[in-house]
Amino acid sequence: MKRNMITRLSALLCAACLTIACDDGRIYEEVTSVQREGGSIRLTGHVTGRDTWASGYSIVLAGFADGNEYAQTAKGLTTVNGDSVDVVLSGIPSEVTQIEICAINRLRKRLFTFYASDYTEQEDTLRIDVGSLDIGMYTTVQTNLFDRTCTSCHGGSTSAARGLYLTADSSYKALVNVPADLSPEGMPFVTPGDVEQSFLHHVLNSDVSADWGMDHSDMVTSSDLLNLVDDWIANGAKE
């Protein structure tokens, strides 16, 4: 009887060995094809002035679709080793047609653009070097307000109305903590940290200049730009 049991056990062991021999024991992972989602950009360059912005604004690398002022995708622009920038924006939707370095608000609405480039999705990461950019808050005021609206009368030619030069090389020294000669209260054009005590605010937001032959409040109608000036003053009027 023992011999029969031993014979049966031997037969079972042989069958088990044959079964194991058919399976090498390895676990094979299922091979799947993962489709790449969106494009990718690596942006480098030197950017100054990012730290002069007030809260409520974000300086970002963002993607926009045609005719849309709200960013489809965005990533905060940070600097390393001083003013060097090296940022990767991935997962860019296919509808994006333009890449920008810009200031956006909390709703991701584009407010001011510092750099823009057309964009078409590619398989490889697109590399962009923006060179050197000054994106400071005051530089944005200069570019979007004084250069576009004011310098035609205030220093763009050989003279400046009321002796007030608002060209890029003169405007800051002409405004900050400088008494405005047409202010009845004698307030400065710009009082850092105090919007209501800044004559520039009243000139742009009220009819105080209506008797000067030109109502300056009619010259700037963009709420984003008016808010920029006030926020720059409230944030300390940094150069």
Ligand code: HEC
Contents of the next structure:
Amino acid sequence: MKRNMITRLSALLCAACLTIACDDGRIYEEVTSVQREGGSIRLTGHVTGRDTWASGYSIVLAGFADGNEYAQTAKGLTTVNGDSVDVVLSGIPSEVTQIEICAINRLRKRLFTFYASDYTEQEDTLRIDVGSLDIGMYTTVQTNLFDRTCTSCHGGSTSAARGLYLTADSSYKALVNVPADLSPEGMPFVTPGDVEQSFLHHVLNSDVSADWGMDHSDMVTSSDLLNLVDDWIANGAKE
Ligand code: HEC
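Form predicted alone already given; the form predicted in complex with heme C (HEC) follows:
First the chain shown before, then all remaining chains and molecules of the complex.
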């Protein structure tokens, strides 16, 4: 009985559609309501280092509204056939103005950005190819910490303080499993898997450098960045 009603109703509707001219307006109303469900993006590219991230971080394709560091919408960035990425993010709310590949925490707060692009909603799926991106955890330490705060003294110019080069092509070899001159206990700069046995951690988080003539303890104040270094070390200090 019910089904019968529905069949009749759809028949009626179909008939109505046929008789209503396309510029009648109703059909456009439908399209508008689809648009309100949000825009969509298809993102492709090649991404390396995805699997070097510790738990607690999610690597996502996400949409952000102006001035808001919490993602409005996000989808995990999974790789297929090695490093290829092909992700569709749909239902993007209209307040989203920026699309990013980034690392977020469990509260969806943006921590580190690997790729960003302005976004305005459009009718068709927006296609973006990001080319090749290195989004590894160590690369993130390099670009967000060493390059910004350390290389000005450690290797960016012609010399490096205490011979410690923290530039992109040198930092890994200079730090991982290498004993630190200035560590009273002869601790390595970085001991994979052991934050407490990593001098880099103590230089950034304690006043061990106070009597070096160059206090390092306040150089990094962002807890996200300090956590990143610790988590990178704890997770095996992968290259
Ligand atoms: C303004 C210059 C300057 C900046 C910026 C700087 N350092 Fe240093 N750093 C020094 C100096 C100078 C020494 C050596 C002190 C000495 O020889 O007594 C040093 C020593 C060190 C040591 C100990 C080296 C050893 O052989 O034991 C580490 C580790 C270190 N810095 C890490 C960093 C990190 C990480 C950053 C960025 C967050 C950084 N430094 C930023 C000047 C700087």
